[in-house]
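We begin with a single chain expressed as structure tokens, specifically the form predicted on its own.
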Amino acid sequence: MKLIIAFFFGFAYCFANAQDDIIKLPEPKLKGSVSVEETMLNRRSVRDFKSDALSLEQVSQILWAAYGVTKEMNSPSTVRGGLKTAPSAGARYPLEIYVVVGNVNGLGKGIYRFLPEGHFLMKTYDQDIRKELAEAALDQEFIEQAPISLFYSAVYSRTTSKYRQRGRDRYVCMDLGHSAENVCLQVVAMGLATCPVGAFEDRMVRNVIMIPDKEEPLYIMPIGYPVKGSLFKSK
């Protein structure tokens, strides 16, 4: 009897904190002031960037450009909730998308995992590793400066098991790009700014963001508020 008790307080303590670790984000804008026109035009890469926090709604505007649920559809299993702000090649949706935090407010800092369907946040890791990020990027310290990253990684076989050896070499770039060019044009339309990273060691990488087995890693983009004229350089 008293290992049933043991038992079942230990499972309600596992999903108390697993539910701690679940932040359900604000809902998003649909409707915004700034054409996509002028955001096309003073689109940059910056890599100077304040120290000034985000809020937890523009860190919920930004990943549902990225990867935010348009049309929730409950099958097939590959659309992960529904069809999604970016488009996917058969709408297998390799992409997972992690937040970096190093300055959100109402946000710890630490790692969290998108969760597209029903617009959540899952906290993977609850420490700020901004300085090591920025360190397996080659020493790119724009990295460790910006508030936060994204961080995207890909689960190939979600592409290649329709497409096969088609779905790897070009696919899984393709969906990539679609996301990050949404990320791109949505920050400068919030006043921040962003610039496209892949050139990072793999190995550090994937033990900094401590991403499955079975996960990629692709591309980080550090967003933040760009220091006064950043914006207007070019690549």
Ligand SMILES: Cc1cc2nc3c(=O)[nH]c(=O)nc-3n(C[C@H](O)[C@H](O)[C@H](O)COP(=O)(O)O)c2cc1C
Given for the second form:
Amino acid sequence: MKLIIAFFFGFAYCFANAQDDIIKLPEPKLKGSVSVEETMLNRRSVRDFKSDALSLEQVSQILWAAYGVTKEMNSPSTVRGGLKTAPSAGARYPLEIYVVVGNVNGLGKGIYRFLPEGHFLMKTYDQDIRKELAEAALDQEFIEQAPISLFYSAVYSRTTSKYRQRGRDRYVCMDLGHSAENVCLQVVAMGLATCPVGAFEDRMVRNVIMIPDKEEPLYIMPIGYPVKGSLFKSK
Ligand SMILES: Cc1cc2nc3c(=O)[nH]c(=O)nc-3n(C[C@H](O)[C@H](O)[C@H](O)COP(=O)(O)O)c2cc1C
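Alright, leaving the form predicted on its own aside, put up the form predicted in complex with the named molecule.
All chains and molecules follow, beginning with the one already shown.
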């Protein structure tokens, strides 16, 4: 009897924790006050961030721009929820996006995987790893300074299973560029800034973010309020 009760409570505890680790993101805004042309004009790689917190709404908006679903599709399942804000060769969507959280109101420090289908975050780790991530990126300290970083990895086989070597040599990184540029422009429209970071030690980053073997690390995008030079002040 004791065993059955222990099993029941163990199951209930695990279920409750699993629920805690999945976060429904607020709906993104579909209208802004800044034109696309202005975001392109004002985009600049920024390497000096205020430590100010971001809101969950801001994180949601940035993730939607990166890889949000704009046309839901149940089938084929390879599109993982539907067509997205960024184009993808053959709609294979090889990218996985994580958020490294250091200072977000309403979101604990740690690492979260973005789930575009349904617009969710799934917590994968609950410690602030910004210092370790900066160290893995050749000590680029602004990664530690920024309240969040997006981290991109790719499952190459999703694309290479259809496009073979061309998928590896070209399409995955083209996909990445489309998504990352969306982020560059979206953050400018929100009075925020980023700097895309491709210089890092793959093995160290892999260990810090704890990505599965099938994923290749590609890009880090620290995001926050720029210390100076922002045209679109939202605060
Ligand atoms: C693929 C790629 C990798 C980059 N990696 C880094 C990096 O590791 N560290 C950094 O400070 N900037 C990095 N940058 C930003 C460039 O230095 C920056 O885009 C360039 O100097 C032009 O400046 P702008 O973005 O302000 O126009 C990277 C940019 C790209 C496109």
